[in-house]
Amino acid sequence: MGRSHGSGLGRLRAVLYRVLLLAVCGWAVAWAASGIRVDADRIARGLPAIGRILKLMFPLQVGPESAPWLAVAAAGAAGVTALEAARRRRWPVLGTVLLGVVVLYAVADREWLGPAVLATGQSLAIALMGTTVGALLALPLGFWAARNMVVYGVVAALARQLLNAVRTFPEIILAVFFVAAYGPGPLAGVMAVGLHSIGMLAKLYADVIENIDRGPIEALTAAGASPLETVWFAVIPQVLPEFIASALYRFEINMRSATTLGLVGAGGVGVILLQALSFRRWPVVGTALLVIVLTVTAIDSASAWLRRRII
């Protein structure tokens, strides 16, 4: 009786719990949506607005004597990612890039759209290069955040904190900071990217390295090992997919994120939308914009090719 009745008073308890969980976050949301005015009647004003500007960006460049043509290639590109969808049960790459193609074709300003790939590569080398001293650096963190992997507890605690600290930045904050010290350009953007990306990269490398299994590094210290040798051959194995798939994740962040960073100066095609942007110069941001969209798609779809590879 007294079994039953303590169980009663815990799913009382548990469904208490649940409705004052609602109730906070209802009013979490009442007071975000208060704080912003979010009001229905000016979104529903503004709808035509965003149509015109849409309209602007992406202007039809294409005679009507191009017309039939460029349908029959939008026919052929949308029926190249059915098949590739139905067949690979995956995101249809081939179709994606040849509806791209059309898309640059039939609207884009062939005027800007070689600047326009030309300055998105070097946003993609910006991430890769701040990717890559990121993934590096991050590495002595990771170890020095795992608890499993440290004397004392209050060692990877400060770690811990000094990772947050870093990730409290948002790159573009830490691309302002690096412009105002070395001047405009790539480089800026690069130690922006890198720099947080250490603060994220080290946070999940102590999370996996906190996750693994003792039992290789109990057997190797029984055996005499070094902590170095223990590291090495007990630690690295079966942390180093999860480390490479983590900054590959990273990597199509970064991508994102240096595509905004010329905003501020730090190279990349965001300088060509920030020069687009203040001339109100629709259709060059418009065809950045497609340029950005069909990059990072095609790295979205390499790095988890590369993922499902590697874990």
Contents of the next structure:
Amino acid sequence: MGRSHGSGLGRLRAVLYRVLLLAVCGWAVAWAASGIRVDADRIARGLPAIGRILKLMFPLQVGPESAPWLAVAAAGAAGVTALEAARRRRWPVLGTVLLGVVVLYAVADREWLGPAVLATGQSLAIALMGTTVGALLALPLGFWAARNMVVYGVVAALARQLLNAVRTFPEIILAVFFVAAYGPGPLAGVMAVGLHSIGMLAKLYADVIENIDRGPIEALTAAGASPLETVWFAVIPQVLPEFIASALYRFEINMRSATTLGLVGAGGVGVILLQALSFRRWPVVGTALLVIVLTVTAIDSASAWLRRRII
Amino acid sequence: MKAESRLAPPATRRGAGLRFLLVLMAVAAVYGASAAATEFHPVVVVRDADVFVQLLGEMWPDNRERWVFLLTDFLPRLKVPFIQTLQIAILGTLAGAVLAVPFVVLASNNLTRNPVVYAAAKALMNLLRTVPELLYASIFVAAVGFGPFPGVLALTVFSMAIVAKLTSESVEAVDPGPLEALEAAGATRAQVIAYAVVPQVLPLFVSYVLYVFEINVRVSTVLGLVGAGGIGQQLQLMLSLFQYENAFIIILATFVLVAAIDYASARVRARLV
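Can you swap the form predicted on its own for the form predicted together with its partner chain?
First the chain shown before, then all remaining chains and molecules of the complex.
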């Protein structure tokens, strides 16, 4: 702020910077458009196809006899949502659940609803197991990578490089490798999610540990506590809430990716999606998507609620 | 009073103990069910881990000739798919950012007074955000065919939802003073947006777009695994041909690209906000 106010030269520099940024962006977009060749023809043919497929994915499977009942149920659910929203509740939980049930009843593929729910449950289990394993194994690595917890800074730097190397691999690539090692199935998904979570969480843990208040540590050390006692009584109480909050946040992210791991054979709802997509069974795709949307929404709100209670 | 205080602690302690036990049992049940559902067994995990380690070991080119070949012959051939990856990310981000603008207006409670329209726009953005990009990509691949086009579409939908959500939250947090002043002076809604909202929100909007661009670069490197173009397609090919050394070079180059873009984008964002 102060810099740009000071002199005309500073202001000129700021303007030049913006112009340069805009020029770079404009050039990048033109370059990208020329490379992908998104011509109007492709869009004109592609978008209607997606519209048609959306209709195929979510067919209204309600006969004339059940339509009035469904209308009443939908109105009731909408009413509950509106009531909850009017009371300034942060999330209209009950209304959302009711609306979800109504929507599922109206458009879900009855035959595939059960399998889709089970497979999404498997994705949830993959995310839960993977996040837990990752969060636990990340603990020692987090301490190792924190500069204020090791005697030599080089050791911490080494651990950070190791974590960087782990994070280089996207989850889905790790899943490909674990499928090769453990065979197709949810176990490969757990391992991919777990290994990736170690890389992510240990780094966050180390950042948290590096920012702690040194007072309690010095007090305990002065009182003659052993290193282990110092960590247990002076470090853990300070960092635990943030550790749990980051693990919960990671769980939300992992739930999303656990739904995609099946695309490479690592279990979960992605397996159903892959099969349904390759046979163009759009109603099944739509049903699986609905179940995913409802599950992820529910988990996001539950996890956000827990995180707000912890911190 | 005295008797009460003597009796109270054991009773509460017993209650707390029971609650603790119940929570413990519930947690154990959840994890037991999860382990069963995922076929997770520590013995199997440790026993078969050597195959994974062996695969990782096979990624490392073990002699000098391989290194020379990979770096001077194979790496240059990746230029075109890497360029395509970047182009997918740029177009997806741009299209998402442009499409987000109307939804920002609809999903901000100080610009859209109609509660039904507002709630519907917010809900739509939240719904679109729950589906991961790779699922969008695989659906669009099945819908419009292989190649970078479905990749761009997938990134567009996801970027639109994130940018609209973040920006609408910033719009709702703007200083209401200029808005009210303009409205009192009889300005139209378009004028209110142009003179009271845009100047306050534009830097944030640009920084959100850059943030989404960083995410999109990461995602666009794996879109190819589901047939949506970019470097991921080469990676998929090398993995299916068991050419793990080549796959390793691709992953390494991807890491360098992502790190460079993160660095540049973070620097620009730091100047913006």
